[in-house]
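Read the single chain below, which is given as structure tokens and is the form predicted alone.
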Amino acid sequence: MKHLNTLVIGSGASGLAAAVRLNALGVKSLALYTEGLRMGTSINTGSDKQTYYKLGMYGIEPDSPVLLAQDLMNGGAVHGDIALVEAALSPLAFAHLAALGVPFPHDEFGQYIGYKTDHDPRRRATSCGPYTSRDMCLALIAEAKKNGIEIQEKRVAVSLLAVEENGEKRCCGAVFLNRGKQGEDALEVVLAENVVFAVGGPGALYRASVYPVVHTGAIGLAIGIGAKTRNLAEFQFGMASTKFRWNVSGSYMQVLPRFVSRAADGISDEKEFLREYFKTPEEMYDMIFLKGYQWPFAAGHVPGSSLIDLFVNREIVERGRRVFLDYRTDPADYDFQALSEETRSYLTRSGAVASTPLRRLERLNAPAIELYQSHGIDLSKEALEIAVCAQHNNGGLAGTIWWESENVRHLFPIGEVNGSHGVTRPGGTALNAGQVGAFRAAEFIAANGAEETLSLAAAEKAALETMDRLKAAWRRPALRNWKEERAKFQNRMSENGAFIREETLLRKALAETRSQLVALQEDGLGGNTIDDTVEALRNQQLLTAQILYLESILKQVLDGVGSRGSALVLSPRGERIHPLLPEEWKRLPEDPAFRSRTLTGRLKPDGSAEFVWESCREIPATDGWFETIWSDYRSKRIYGAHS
């Protein structure tokens, strides 16, 4: 068994930032464990212009931490003190990345220019281009290696370790499988005073997902030890390509591609299916253009641009067809002059008036074409298959203002696995939140975690119990194929727990999930390769997570939260969505009273779910006095705030 002061699990942008910052603050008994530095979401994703959201730093437009915090709260279900921390530390976290060489654009005077993103009243957003988070990772990896931080790759966390201490639960390390070894020799235990949990969102929960295939997520490990969650039901969905997983947002829509569907073979019986829902081609194309600005599915845009997501999903799910974007030709009745003033003006001012969607895309955003070419997709020769996909979890584990788990001490969930966001948020806030969380956890650990408080005897006992359970499973033959089992729960989640939600289907999905988890826990691991063993164990934590996600979604449906954020709740008590959709397509309106609350939950030891609606805390009033705050800082009294 290895013993460290701080174990970082995960090597996305937040995990890397935490390791770099911990090292800079003097925490040397430190290691980062990861499946691979080139795996995960941060280094493998982007968008047509991937956004980083921060405090305004340009020109005369005024901004302040409190103003930014208010805008982070405006989406609903956000605690004000956490929003204030994310706002206040955004300049420091951003400057750290810029100092490491991340190429955020600035003018000749050193001002970092910004632009408005969605849900953003000021020009706070910035970008390095399509691969902002990848650029962040590369800079942080270089810094970690320069400073000699220990990095262990090919390690997959299969269990978090926890012990009871003074009536509280605390995390004390993790068990990993080393993919470079076979059988029981692959088991590794790391005991740690502190665990920074930077494992990203639950990418493998859904079949229709834009998370990179190499990213699966591990929130189920924390749920399995009883860690509290916040706002799990608040997922974000949007249209994305499926052959290569990428959001078709922004310019991919603004150049007005043809939406076509084909039979299940993907070849025959091609139709421009959107036409049946619109009175004129121009009305249809204006809505497609608007979709570029309003890419995520949003209940507030129904009626509106998010109807397109519903029509696409209906074509795939109800009619069993496949949907494509075709950039190669305009239809015969395409009339640029008949489009709305907004659409015509944007394309004209952007120099993107041309005879086909592809030529318009070449002029508006040529790298968007090159991106697909680099992944073997030539938009001049083939249509791009799409679906409405899971894209980001605004919810996650519940953390304090220092990003420590609310009920499992010494566990620090940072990045997407931390549920600091609410129902909606300004685009790009996730990258800022991940960096701020890394800084906060590192500061708290450096200030409070140097002293060893962990009982090694208790931690070793917990580790041995976990090892014994895993070894017992190895002695039983594996009877189930992990790929088939994963396909079952991914299909279930996409069909019942995605952006269209209905009580009866959720109850059925929950029962199936619980039964499947019991069956997999009873199955063995014997006869598996190490890769099969990893994936079989991963299925168990993903199913554990799926239980609480479905329970959270069902809780919101039963309590009457209604349609909000990226979720549409269907109910016989609702209102018709569109005259050409079937009668059962009735939307339950949102109850805005829930915007001032967050939903915390956990799995109890008996496997049942427990939920509490908490009132959102206000933004703290901070009219401080320098000498008093300086004294509190020097004496470390500021770290006593665990709320």
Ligand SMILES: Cc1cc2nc3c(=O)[nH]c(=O)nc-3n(C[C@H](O)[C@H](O)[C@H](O)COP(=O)(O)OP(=O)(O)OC[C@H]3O[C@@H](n4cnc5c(N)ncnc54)[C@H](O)[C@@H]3O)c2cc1C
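Each form is matched to the other, and the largest set of C-alpha atoms that superpose within 1.5 Å is called the rigid core. Positions refer to the first chain, counted from 1. Remember, it's a predicted structure, so these values are computed and weren't measured experimentally. What changes on going to the form predicted together with this ligand:
Shown in the overlay between these two forms, fitted on the rigid core, is a CA shift at Ala95 smaller than 2 Å. Superposition of the core reveals a Cα shift of less than 2 Å for Tyr115 between these two forms. For Asp335, the Cα coordinates differ by 2 angstroms or more between these two forms after the core has been superposed.
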Given for the second form:
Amino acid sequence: MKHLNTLVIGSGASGLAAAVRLNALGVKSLALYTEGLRMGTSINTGSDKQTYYKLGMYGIEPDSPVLLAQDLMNGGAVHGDIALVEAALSPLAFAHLAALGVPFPHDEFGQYIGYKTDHDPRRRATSCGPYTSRDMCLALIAEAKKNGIEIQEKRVAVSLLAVEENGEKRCCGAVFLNRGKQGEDALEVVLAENVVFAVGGPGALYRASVYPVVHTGAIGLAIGIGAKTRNLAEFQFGMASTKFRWNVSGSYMQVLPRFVSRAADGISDEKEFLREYFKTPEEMYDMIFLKGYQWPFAAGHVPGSSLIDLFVNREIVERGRRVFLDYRTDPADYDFQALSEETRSYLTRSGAVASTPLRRLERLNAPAIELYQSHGIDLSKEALEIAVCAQHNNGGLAGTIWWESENVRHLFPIGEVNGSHGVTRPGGTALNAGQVGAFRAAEFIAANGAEETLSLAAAEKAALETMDRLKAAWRRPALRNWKEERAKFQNRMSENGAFIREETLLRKALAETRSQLVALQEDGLGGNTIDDTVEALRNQQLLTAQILYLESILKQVLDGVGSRGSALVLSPRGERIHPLLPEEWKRLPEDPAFRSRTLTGRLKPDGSAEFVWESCREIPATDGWFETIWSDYRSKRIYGAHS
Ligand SMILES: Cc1cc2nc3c(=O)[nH]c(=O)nc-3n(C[C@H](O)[C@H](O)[C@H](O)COP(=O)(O)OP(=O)(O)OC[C@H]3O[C@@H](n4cnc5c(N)ncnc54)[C@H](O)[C@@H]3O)c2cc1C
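Starting from the form predicted alone, produce the coordinates for the form predicted together with this ligand.
What follows is the entire complex, opening with the chain shown before.
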């Protein structure tokens, strides 16, 4: 057993930033444990123009922490104090990255230019190009290595350790499997005063997913020790390619590809299936064009461009077919002159009027073609398979304004695993929130958590109990194949717990998830390789998470939250969505009253779920006075009751 002051789990953009900041603030008994520096979402993903959202800092355009916090709150179901912190620290976190060499563009006067992203009234967004989060990781890895921060790779956390202390739960470390060893030798325990939990979003929950294949997430470990969650049901979904996972937003739609579906073999019986829903080809093309601007599925765009997502999903889930974007040809009846004025003028002004979607894409955005080429997909030779995929969880674990878990002390969920966002959010706030969370947790730990308060005897006892449980499982033979089990729950989640939500299906999915978890917990680990053991245990935490995700979605459906954000709730009481969709496709409208509440939840020790609707806290009125704030700062009163 190893003992540290602070253990950081996860090396995405947020975990790396936390390690770098903790070290800078003098926390030296520190290590970062991770599956690998090349794992996770941040270093493996990107988009057309991957966005980082921060306070405006260009020219004469005014901005302030409160204005930005208001826009973060406008998405609904967001606490004002947390929004204010994310806004107030955004320039600091951004400047940290820029100073480490992340190539955010600025002009000759050092002004960081911005652009407008979705849900953004100002030009606050910036980008380094398609791979902003990777650039952030590379700069942070270099800094961590330069500072000699201990980094342990090939370590997979399989359990979080917790003890009771003064009537409260506190986190005291984690149990890892070291992928470089075999059997029980692979078990490693790290006891820690503080655990920064930076394990990313729940990437392996859905089959249809645009999270990188290597990223599974580990929120289930925290849910398993009873940590509170917030807004778990608020996901973002959108169309993405599946062979190589990438959002097909922006130019991929604006060049008007052919949407075709084929039989389950992916070859035979090709159809332009969207045509059945539109009166004319032009009407269909105008909707596809609009989809480029309005990429994520949005309940507010039904009717509207999000109907395309529904039609695509219906083709796949209900009809068992596969859907492709074909850029190679236009159909015989494609008539540029018949398109809407907006579509024609955009393509004309972009110099992208040409005879096939691929030629239009070449002119509009050639790197978009090269991107697929560099991942072995030649758009001139094959059609691109797509699905409506899970992309980001706005919800996650519930944290304080210092990013400490609301009910598990000394556990600091940061990055995507922290549910600080609401129903919608300006694009790019995920990366900002991850950096701000890292700064806040590091500051709080450096100011309060450097002294040792943990009872090592109690922590060791908790560790030994977990190890005994794992060793007992090793003595029983492994009877189940983890890949088959994972496919089962991913399919279930994509079909019943994604962006189309309906009570009966959710109840059935929940029952199946609960019994699958029991079956896996009874199975053994004996005879497995270390990799199979890791994945078998990972399935258990993913299923634990799936239970609370499905419970949260069901709770929102039953309480009448209705269709909002990236989710459509079907109900016999709802309104018919489209005359050509089946009768039962009726959308329950949103009840806007829920925009001013957040849903917190937790799994109780008996496995049942408990939920509370909390009123959103207002943005604090902070008409401060320098001398009093200085005094509060010096005396550490700013850290509140827990300092
Ligand atoms: C296609 C796509 C496009 C996106 N575009 C944008 C955008 O434009 N702007 C924006 O703000 N956000 C965007 N996002 C979201 C954003 O990229 C992520 O929210 C963010 O990168 C997550 O960072 P993180 O540090 O929280 O987690 P990650 O980067 O996922 O890192 C998690 C780390 O934890 C490790 N880990 C996980 N489980 C364990 C375990 N059990 N044991 C040990 N280690 C573990 C992983 O290996 C990894 O190192 C996008 C996401 C996707 C998928």
